[in-house]
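Below you'll find only one chain, the form predicted alone, shown as structure tokens.
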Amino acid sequence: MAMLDSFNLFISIAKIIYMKERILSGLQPSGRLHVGNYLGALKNFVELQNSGEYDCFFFIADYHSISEPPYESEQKRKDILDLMKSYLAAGLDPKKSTLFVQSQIPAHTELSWIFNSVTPMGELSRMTQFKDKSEDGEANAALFTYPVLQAADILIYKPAFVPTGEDQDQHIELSRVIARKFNSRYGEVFPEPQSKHTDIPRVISLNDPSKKMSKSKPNGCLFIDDGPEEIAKKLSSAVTDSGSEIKYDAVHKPGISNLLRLASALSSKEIAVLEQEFAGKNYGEFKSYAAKTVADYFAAYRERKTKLSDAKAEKIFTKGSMKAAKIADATLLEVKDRIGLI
């Protein structure tokens, strides 16, 4: 009788972990990630792997990276290897996630290909990436299709969500047009996967406040592996407003309420609070409990990263890498057989 019981809690417990939905998400390694970045997107996904709801699954989108002019070989290895080391350090466990790298899954680029024989070229041109990134006339064919590789990365495993900002909105749902419109041709495959966003802080430059903070500008940028002297220098230099008030207004203070912003994400006190400590101070403190409170959140990060070799990095992400293409590759079968292909 304990052994049946034991069997039946066994068969509730797989059942929970089977009706997890999924998600999925991922960064190019595009360089350093700064505060913007953690904010926006590593955080996030640390949260929700640890909230234990979901399925998860992260990756690295490698061949996203090279859709514009490439860095040399050497250094966008260093880069994936930095951003392998980023994930981990930040508290992205393999054993609640699902850690791979994109290039090393064929399935990918395969199931691309099969979708480009359903992704109208309207959809493609109206993109606001390629617009955008297209206006010197230097882009390639890679930048132009880049949204119908995103949405097989997506589709091939068949998540309910992908958390991402609100810019991204667009990719999103033109994955959701793919999976229709091969659901349409072929047979139901696909889910048709919906954005999670987060409340999420804009981060802008911290020597131009009318832009957002960008790995191109890095005096302006905030990387989350700058040590507590780089930290305090930059924001020792950020730009200000006019008076000396500690005031979020975003329209008439911007530079002050970008700061406001940066420190209560990092210390979980609400601005008002922050407002409310530092009144009838100055500038000048207010950047340096700043500059404590990214360098504090922050020391743990840096102390994970610097203990992990590549090697583990790269050991961890092959496994995860294996695990993921197991999932891929019976989707892709699926849909080869949908469409005819022997």
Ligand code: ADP
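Alongside the form predicted alone that was just displayed, please also present the structure of the form predicted in complex with this ligand.
Single chain only below; no partners, no other molecules.
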């Protein structure tokens, strides 16, 4: 009887593990992370990982990052290591998530070539990120086919969800189009992944409330490894709105509403509570409070990051890449078989 009980327990545990839905996401190693990256993506990665409900895969999209400057090899190595350490310092844990590097898994780029053959040019031409990024200057082909590689990154692991900020929705939608096109030509292989957003899927720029905070516009960014003085300086000069009331109104007061959202997310105080606390006070007072909240929140992160060695970070990601490669290689074999390449 005891043996039967243990057997049943084993089966139940195996079922829970087996049935966990998979999530996958990545960031480009293209410079320092800002609070938009953190609140729209990285914080979510950590929370989803710690919920224990998902089989988690997070990676460094280094191949994507070579579609834009900087192109210096030393800088690239530094950016990759820095992102590895940011993931770990923010709380991603190799015991709970598979952490890996895109370029260490050739199956991603192989699948991306295959996906080129089912992707309509028209779909790629209407991607807003490509249009924005190719606006001022001659765009390279990698910038154009970027979403095809992104679809390969995603679909090769057959995840249920892809946690990102709102600006990536169009790319996730394209990965569903590519899955459908492939499945209808060669038979069902890929499930269609869904986006997964945080409560703050679009943090706006500090100096232009009509734009999202973006690494390509560093003046409007609050970086998560900025020191307390820098944070205070940037927030004190953040563009706010006419009037003086600390009140949430995303349409008429986008600047102060953005700061209220940031302060609320990083202090776990409801926006309404902050509004009450700052009733009758001025923008300056609220900005000082927001600066202290941001600086305090990221202090532990900054401390953990400085303690991580390059060697340790690299070791973790190499091990994770070996694990991820097994899954990616298996999907690629299945795909090649369907096409008739093997």
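Values in this document were obtained by computation on a predicted structure and should not be read as measured data. Residue numbers count along the first chain shown, from 1. Heads up, when I say rigid core I mean the largest set of C-alphas that superpose within 1.5 Å between the two forms.
When the rigid core is held fixed, the Cα atom of S237 travels 2 angstroms or more between the two forms. Once the cores line up, the CA of F278 ends up 2 angstroms or more apart between the two forms. After superposition on the rigid core, the Cα atom of S117 is displaced by less than 2 Å between the two forms.
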